[in-house]
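Form predicted on its own, single chain, as structure tokens, below.
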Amino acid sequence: MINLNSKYKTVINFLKSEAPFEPEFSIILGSGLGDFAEQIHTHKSISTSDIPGYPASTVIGHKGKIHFAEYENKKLILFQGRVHFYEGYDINECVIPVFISYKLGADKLLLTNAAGGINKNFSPGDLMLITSFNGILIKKELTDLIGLTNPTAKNNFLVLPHPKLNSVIKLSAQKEKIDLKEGVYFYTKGPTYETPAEIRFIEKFGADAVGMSTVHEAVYAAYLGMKVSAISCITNFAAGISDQKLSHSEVTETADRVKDTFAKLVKSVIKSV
């Protein structure tokens, strides 16, 4: 188990010296969803490239910025982009936004991502509240990360997504008249999209959507005691669900198309937590 306190001591000390306040709510913005950071009042923005020891994001649609913002008197820390396992990073590097949020004082975390739709009742542009995660392909990395290799260790069964935070999100969607889908998110390591055969396999595991992020962040946040929930933007049909060729440009274009609906939902959630 890696000691993140020592590994990221320089990162945390740097951000504590730069932060204009102690955040209470953290939001990690996934592919194509980063524009939300420009829609609320920001007190200070920091490029992750200016933070010593912070891993660089290499994916289009992940700007690599941290914003200290405020909305409805709520103090926020927003991560405009994340780093992924498939970029060649270790699992402990992929959870750095969660670790930062926790160390700076945030006790609530909203994860967002772009995902491929498996449930045939979904359409590109839908927003899906994650009701459960399937991280079977990353179990060893997760247990190594949080030190839960002992079957008798405490916190082996983590509360995620957090039921009260999920209820807030559902009520916010109802209030804003947003058709919020619900479903299971299945994690794959990437970097390639899944084959049609793999999607048929994943579907048998009860998955409604598939993506390459979020699960490790959610598990680690729950382990730290944070209240965590997650929303997927269904940006495309997974391979084999439709005849359309998959591309990252489709992901970012769809996310851009629904950014106003996404922003309305997230603002309502912030106001209500």
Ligand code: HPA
The other form holds:
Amino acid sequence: MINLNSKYKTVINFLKSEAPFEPEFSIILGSGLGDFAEQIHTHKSISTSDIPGYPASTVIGHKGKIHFAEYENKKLILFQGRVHFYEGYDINECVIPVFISYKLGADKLLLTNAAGGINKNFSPGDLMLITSFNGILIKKELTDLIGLTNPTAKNNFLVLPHPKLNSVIKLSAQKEKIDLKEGVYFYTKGPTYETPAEIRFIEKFGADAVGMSTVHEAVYAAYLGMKVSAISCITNFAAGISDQKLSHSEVTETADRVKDTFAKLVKSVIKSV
Ligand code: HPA
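Previous: the form predicted on its own; requested now: the form predicted in complex with the ligand:
Below: every chain and molecule of the assembly, starting with the one above.
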């Protein structure tokens, strides 16, 4: 288990000296959803490339910015862009936005991502509240991350997503008349999209949507004692669910198409937490 306090001491000290306030609510914006940061009042924006010791993201559509913003008197920290395991980073580097949020004072975290839809009732453009995470493919990494390496440990992993925060999200969707789907998010390591056979395989194990992020962030946040929930934007049919070939541009185009609905939902959530 790596001590993130010492690993990211410089990053945290730098951000503490730059932060205009102590944020209470953190939001990590997934592929194509970063636009949200431009829709609300921002006090300060910092490029992650200007932060000494911050791992750089290489994915198109991930901006790599941290925003200190405010909406409805709520103090927010927004992450535009994340780093992924498939980019070659260690899992303890992938959770840096969670660690920063926690160290700066946020006790609530909303994770968002782009995901492929497996559930036949989902279409590209739908938003899905994550009801449970399947991180079976990175269980060892997750366990190492939070230091539960003792095989006799009775800790049956962590309670997540946070039930109350999920209720707030559902109520917000109702209030805004948004048809919010619900389902299980299945993590794959990537970097390539899945094959149709892989999707059929994970579908049998109860997955409603598939993606390459979020699970480690949720586990780490819950481990730190944060209230964490997550919303997927279904950007495409997962491989084999339709005949269409997958592409990253489809992912960002769909996310862009639903950005207003996404923003409406997130704003309503911020108001109610
Ligand atoms: N698979 C994995 N990750 C994804 C997908 C997908 O179909 N869409 C967006 N992120």
